[in-house]
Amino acid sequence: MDNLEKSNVSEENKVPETLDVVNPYDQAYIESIPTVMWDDIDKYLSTAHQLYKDCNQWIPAFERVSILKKTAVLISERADELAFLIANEGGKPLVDARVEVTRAIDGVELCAKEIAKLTGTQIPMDLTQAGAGRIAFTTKEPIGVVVAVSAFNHPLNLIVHQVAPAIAAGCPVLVKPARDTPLSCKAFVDILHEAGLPPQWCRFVACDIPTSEKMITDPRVAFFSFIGSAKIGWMLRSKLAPGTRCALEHGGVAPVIIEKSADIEAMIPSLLKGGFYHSGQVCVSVQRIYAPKNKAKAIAQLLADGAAKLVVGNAIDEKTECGPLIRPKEVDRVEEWVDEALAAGAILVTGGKRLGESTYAPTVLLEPPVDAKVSTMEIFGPVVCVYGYDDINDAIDQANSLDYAFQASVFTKNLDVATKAIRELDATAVMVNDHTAFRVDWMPFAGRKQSGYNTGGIAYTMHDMSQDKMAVIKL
């Protein structure tokens, strides 16, 4: 998910160029934006941290619920319009893409929700003698200016999870979109002010990759938010000027264990849409199954049965169940690694094979070694691995190997072993009975180890980006 690419502004004449949006199945010409320059990205980190810094000018709680509940009407209105641009502009299917739009007008309905839950609480002074004849509480007060950088993969829905927080808490934001995918968040960014939001509280920042590091490491910027590769998102966060929190959220290589009494029919459609859904194109994506060894051939067979049936094409074609890589050059690397771990060993059980410059075939392997590239790093792609265990011991053992934790799941009908695999898998959420991907827009989401930095879901975002301020008063 490396969402900071090459440059596209020339430095030598300082003039800014266009950038053009394509749909990654067929490279059709959709838009073009202009890039913005650091001039105006000063003026607007100026803009912001003048507003933050006089708390007269702080939009009020009930006008923050009154703009964030009016953009969930107008996205309700515009969903067909956004669910084709989630899928013209980033390959996401239309049917996957329609369910992105209700996430987000779900999560904005949720920080108007929320705003109502960032209070303070009263701190007990008298409980020395050296407190006695106080009172004192806290408040909640935003943060300061947001800088949000985003991923392609759900191009509206990221958006929001970044943003949307940022405005509930009341804080100023600047938002990157992907170089891939930036017409989603204009389209919100314009919703957002048509809801009543002054422009100068949300900017919509595209631009190349000195000028967003610049951007991201300036002192007036007090919280930063990335979505993307580890490599980018842990190198922007050692360059932070100081004082800068942030939110890093990454990718992982999730690991699903299947218990021998587990429904093996029952599971495979979960397996298939966790494994498969946006092409594989997700964070917690189900990418390492390991299966007792006598099973393990058997559920990779099913697993391709199911694979070698999925549609894949031009996600705005309503058929299509698995659209386009998001760039030809993430099929190459695709192709590589399969074909790395084909040579090494592996056993192909469908797949294997591009099916054009854009497309990559659902595939399965079936016991690649476990030190090549598709079982030791994000594959990002349509490929789902599948490894036979005698011991489960040894099965959650090589699940937590890595240096990358986030979702993980476990299959099973034995309560002892769904609890040990809650307790010794090393993830932030074990799911029983249910794939990696799954996630609700208000529960906790982060990444353990190389995989993140703190939690995203609304309301944990929205208390990242708000701080305690307390009052004492002496009687």
Given for the second form:
Protein chains: 4
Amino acid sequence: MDNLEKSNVSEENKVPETLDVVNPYDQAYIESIPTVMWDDIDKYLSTAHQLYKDCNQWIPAFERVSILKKTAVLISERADELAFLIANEGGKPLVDARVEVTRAIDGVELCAKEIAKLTGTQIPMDLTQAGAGRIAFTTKEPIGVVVAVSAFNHPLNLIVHQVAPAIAAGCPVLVKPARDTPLSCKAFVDILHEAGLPPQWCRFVACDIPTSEKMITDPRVAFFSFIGSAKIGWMLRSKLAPGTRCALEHGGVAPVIIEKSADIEAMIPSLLKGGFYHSGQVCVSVQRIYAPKNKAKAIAQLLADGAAKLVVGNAIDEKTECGPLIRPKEVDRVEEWVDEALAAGAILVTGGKRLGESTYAPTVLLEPPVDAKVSTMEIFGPVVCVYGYDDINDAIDQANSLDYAFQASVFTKNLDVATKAIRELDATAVMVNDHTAFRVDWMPFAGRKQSGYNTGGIAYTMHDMSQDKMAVIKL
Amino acid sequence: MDNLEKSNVSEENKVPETLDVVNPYDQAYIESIPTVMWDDIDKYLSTAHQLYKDCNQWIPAFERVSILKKTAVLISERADELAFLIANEGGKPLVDARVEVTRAIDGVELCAKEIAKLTGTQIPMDLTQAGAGRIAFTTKEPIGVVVAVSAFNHPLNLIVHQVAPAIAAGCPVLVKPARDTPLSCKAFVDILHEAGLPPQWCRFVACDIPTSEKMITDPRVAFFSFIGSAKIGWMLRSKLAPGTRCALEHGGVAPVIIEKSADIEAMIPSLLKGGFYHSGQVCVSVQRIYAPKNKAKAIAQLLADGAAKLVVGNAIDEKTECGPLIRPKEVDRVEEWVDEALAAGAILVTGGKRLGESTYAPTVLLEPPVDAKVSTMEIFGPVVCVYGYDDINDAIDQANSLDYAFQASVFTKNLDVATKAIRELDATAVMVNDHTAFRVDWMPFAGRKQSGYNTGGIAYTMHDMSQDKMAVIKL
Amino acid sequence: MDNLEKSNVSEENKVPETLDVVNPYDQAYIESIPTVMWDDIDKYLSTAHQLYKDCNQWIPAFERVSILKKTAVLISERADELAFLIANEGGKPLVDARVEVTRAIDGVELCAKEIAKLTGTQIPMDLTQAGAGRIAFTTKEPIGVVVAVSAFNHPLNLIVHQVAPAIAAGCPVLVKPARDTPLSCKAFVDILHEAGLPPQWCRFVACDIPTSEKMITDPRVAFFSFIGSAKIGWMLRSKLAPGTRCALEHGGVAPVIIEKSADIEAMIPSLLKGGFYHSGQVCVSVQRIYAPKNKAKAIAQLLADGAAKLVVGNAIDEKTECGPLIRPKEVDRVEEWVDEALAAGAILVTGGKRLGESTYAPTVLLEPPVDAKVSTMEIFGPVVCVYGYDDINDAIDQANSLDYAFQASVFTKNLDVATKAIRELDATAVMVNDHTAFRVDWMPFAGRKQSGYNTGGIAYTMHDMSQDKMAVIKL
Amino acid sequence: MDNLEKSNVSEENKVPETLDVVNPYDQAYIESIPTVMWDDIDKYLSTAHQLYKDCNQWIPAFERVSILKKTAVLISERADELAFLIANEGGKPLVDARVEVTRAIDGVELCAKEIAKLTGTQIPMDLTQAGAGRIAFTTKEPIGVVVAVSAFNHPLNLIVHQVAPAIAAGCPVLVKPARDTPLSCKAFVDILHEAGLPPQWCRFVACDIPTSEKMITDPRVAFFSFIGSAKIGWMLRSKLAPGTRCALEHGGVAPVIIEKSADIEAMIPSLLKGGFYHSGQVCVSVQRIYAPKNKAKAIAQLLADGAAKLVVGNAIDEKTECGPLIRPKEVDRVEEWVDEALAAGAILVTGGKRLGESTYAPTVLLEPPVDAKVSTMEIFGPVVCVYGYDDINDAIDQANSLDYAFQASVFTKNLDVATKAIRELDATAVMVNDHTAFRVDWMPFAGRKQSGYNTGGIAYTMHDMSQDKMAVIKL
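Let me have the form predicted in complex with a further copy of the same chain next, following on from the form predicted alone.
Everything in the complex follows now, all chains and molecules, and the chain you saw is the first one.
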């Protein structure tokens, strides 16, 4: 998801002690924040580990509920400034940044609610004679120290999804923000503390990559939560200390299948939203659209017409609909991938060019080769590809052909096609008559195969950060 | 759990093409079986992967139910020969081997039952306006190709716990048995096929360690199920292909806390069973017993009295209560650890000596040093340690002090002590007035911290081997 | 459902002490069985109540499992004779009677399985400060003495659905069969006893109606399970003793909506099955079919063509597809209702006449008045009505217009119509492209509004027959 | 629970058209409110029924959530005036009335939360061949029009427990308050409307008893929720229209068993709270205490010492600990019952006399006869009975001997006694080392046997007010 980090791990293992945060559109300086050095992280981990080991120091549920409710109120009160921060440091258009803040509030409230659902079960023991004469039940306990490493594309809400569940589940947590968007994260951690969370239960740790890796792989870490690129995620899993659990949320190359009965008029706004929201910098962004061969061109054109009208600009301008990519280097990359596709025979329907140092025009490609980068790797930029198909089975096969699988969608009016797509698409979620980026925060949200590990969504994350303890009492 | 493999990974990376299976008591030759070479495994993986990718080839639930029910019947019919096999190749006394077969039957039936519980949930979407106007529900799908690698100590039942859930969940599976006990595994796989499972859905792959590692880390593997030593397990996790999930079941150094109100008479048979069953070769074997200082010696003596009466011998003899360790080298290791403890001040209450090439006397040690190997590492042999304590809080701290945590127990008549132990012991299961090795097959069974990853128990494993797919239909 | 009892309660409150069971086709004598007098029932209730009150006398789960598994085996072994009995005393064609036996076996096995799911839950108590410092969990207990009163149309399987869950849940049970089909019930109770159930845990009580009512309304009864007519069911509820719970399963007037996109060819066999299975003597029998106005006649004709080919005869003849109605008086009633509809303008497409004393020709009516008995009351005979509609909303309104609501169905290829029907049809189950009588035994099966109370289906019934007990331990 | 209504049904079937609300301590006039006549109720029912029948008019979940959250905020803002109202019209001491308001707020918030849990389940259909080839899932729908009839003893919180779940579940609701405490109810309904609930979705209907009965038994009512006396409740059930479901919450005669190991000092404050809170006008009030024979007198004396210190007075005085009974006639009744017990040999340890027209002294009786009214019927007044026992089994038998069963408790330090009591006490909840009146609003709260029907507790009530709809789509 976080392509910048994806491409740069090796070269930038030395971040300066101060992190300069800039507006990604014009690189305007926003603020500098100090990075945290290993010695401090070591202390944080040590304190967190000690807190966790003594269950009598755990924060009771009613206090966790109270802290999270207070947190939601504080975010509400600062909604405007947080939305501006998201737009300013993250390049997400203000209108969308405001929605992100609303979702963050909902997410924190959801965490407070779900605490009541961290329940165990009673287990009947007399199902065999060997087990008879016992009472048994399970309870949920926090899993231990959580380290969360986040991505830039939802600078506030991803943090909420990674940190608030840890607090809700009763785990001490250290959170490393994306390098480009630390300010929203810091604001959230500050709010948690202001809401009554003792500071040692949640630490903000902007740090360089080697330090980050040292933290992630420390044996005191019980759970590692990562949102970012698949390559980094799986690499980090391989380095985790024995005993450390993890959840990884990576990206996909989301496929959409349009069946012949679909209502084309109705779907275009949905696909535009799904493809160009946040300039495509979303892990479930619409990237590959399969349409009946005789309709593919027309559909591509309708999308292109819509895409061409999108206002590209600085995210902090009210009228901006598509902001910059997170770094100029990302624009280079997208440019290169599109050019590669065009050179290999793709038809450019709209866009296809850089608009400035930090922006790329919303782009629609028709029939790029199936082995082009734009067809096989996550673009994470404002580029949508349209492919024609003869037989819907081929389209499904194509949709399923990559090592990545996240959300997918089908547009159809036909019941049989809908149920076929639901059954046959290899995806964690199949949207019928909606774009692939649809999400509500209480639904499971996960990547399959290499697209992720374990399940996101507030309640699901809280369960991942909890563990069962069984009590068996012999009568 | 599988200490042999634990200590020998590096040196024995070349298993001969034929595996000679022997009785571990007297090394009497039983049978030779061919190992499977990589080329065949590669084909198995390829076929399994293809089967899985086409959901129209999946085995419908009613057929899976039918195959598993038939399997249970076939095992019942061959219960005697399977029990003998377990005793003969695995060194588990016949009486216990018969119980293992019964549990295996129950386990397979449980798999058949639990298929009905692989259900998804409907998800209300109108909890926010953004989600309104949609119907959504999840279903369970098989996760993909499973590779199971097993341990020697329950040669049939562990295989049942790893393979039958895969079949039940609808996953193709390749299973590698422990090197010492492949025959029970092979018998089970043959029975599955005889019960109607197409051979390509379950492959028996006795192979050498490098080949095994190649198989485990192959990207076509969706799920890796491992029962064995923690060291090997976590090492293998670090080598898994991106996208491969896993479950690990390792061992512990199970603690028992005896509180002053406990009924000592009543607990001795339970502790003897928990400590010396299968000569302690169980991952939740009673190893560390904490007793009030003024009772520790007496308790150790009562245990010693019982231990001294246990009949040690060849597992296939009806009268044997403790069989051999799985390999002579294991006896060497146990001998060395006990000698180390004695040299460091432990008091020998009974046992403490080798009885033959393959057997070690049931042993009770009093007050071995807390940093001795017998106090900190899994013995996987017939050795129980007793420690005195002044304050029960110290006992709990000691019990919780290792990087391993699995099942624990407390003996008490006092309600407050029972609930305190349930809350404070760091364990996946706290037994009250029962030994740590208590288990029924429908309960969750898992190691915490470095003792394991994910949860065992039939239903839990089936859920690990399944994944959710959500359908969201826009109205 | 049981129309005979429906119409005859008042007049036949004196059943002779011996019940003569006959074949409903030709009234051939089968067997006489004695009815049970109140004194015996009083003793049964008293014993059952005493058994229940002492929880130390309850049958442990593993024994209940074992008894039920044995029961399933015994039914399997006697499948042929039971199927013949069902056909002979109940008039259900042999081929269908055999399916009923298979379902009975599955049902008993399902009961055995579901025992493992009678679990409680742990409840977190520290969600407020007032609740903190406590451990709490619930368990399931049997609810007490069950009295089951059954219907004739599935003489074995309904008994299984009412009695086996009681045994599974741990409740003593008294069962009164339908007057016309006591032999299958008696056979089942005998099998339960043979399988090891102590006789006092399940009593067969064929009795007259006043005695039955005395039993049902006795204060020692904790749960009353009734399958039969709505009129009787709700009347009995009103007479239950304070504290007695109940489940009622009555009939409906099942509606089917055919939308214009539906595949007519494909649906005819399904509708014939749904409408004429067991001569329509099923509580979810297809009764009202709403079709687009321009297709209604053609659809009615296709149904008529199929209906006319059905072989009507004695259920014990292999070739019979439609057997007799349960009593000649029922044929009178159906005759009268159809005649009334015809007189009021309905078009007769096929059938419409009595074939003998006990049989009525499979009948299709077109456009009977909406207020005719055939349009508003449960026919429980081989009569299907077809109505044309202009607007699907009207069809849905008609479908929803009665005080009865059970299963409904829609035939369509259109996704929007399918989801609309799912949302708007007032039914416990909406079948898409299937007839209303579809059922599997693990799904919830229930009447809404006046069609029933509580939910049928093995697991659901077991839960109704269980109650929660919570334990709250203050730390 | 509502003893007044209990005793007066027959005589006061004509309530004047205006209801005069008074302070029960001194009968000081508070306010008059008009009663609602049948014609209006008929219109309310008709509108509610129409609203319900058209699912397109249902209030979407996000609006229900929003209305309930707003409701909670409004209650918070008016907490003081509501607490005063509760004390003034209901006679509950201010300090307790404030707690009731807090619980009401929590209850409304809980309803808002639990909406997210009104989920159905996906049901696998291919468990048999007959079901294969289908997708099925259930959803939750509101059950229809709810009529709630409430009791006086928690004038706000009971209304919350009956009305807010109906709104949350999506049901239109008519609520009849207790005759003595309509003002809190009216305030709550007004707040709901102010929070955005359209008035036709919730109607306040203070009415006389015949009108109330007409409303309750109307066939348009889908669900009847009743809190009050068992006698009235079960009588009303017998009169419900066919198809109407119900939940009844009555009282008990709550037993406490003190075992010899119990910490007597520690339990006295708990028992005083459980016995004299709201002058015992609570359905789970501590009424029968069984103590070891040699400790019974001492325990009774300790309770008496505490009881004698309780400040009895007008509930609106800050210092009052025990308020009046709801009506002078109730004091007459309590007086009579205690006198009867004393005449039959009970020993008076404290209290035993009327303090004024509306108050009765907190009373402790030792060894009243087991068949006295105070031992067998719900006192609903400030009277606690202590009985000595020789054998704990006898105490349990006594505790279980009535037709009523609700919450029970045991005081012990002994683990075996605790588990024995949990198993053997016939109660919906067994409190260990806590009084019987302990409750948190998310736990199940229910009467067994004649003490109630269905389960209270927010989430449970919401489920009772919902019904499942299954969709089965044939592929």
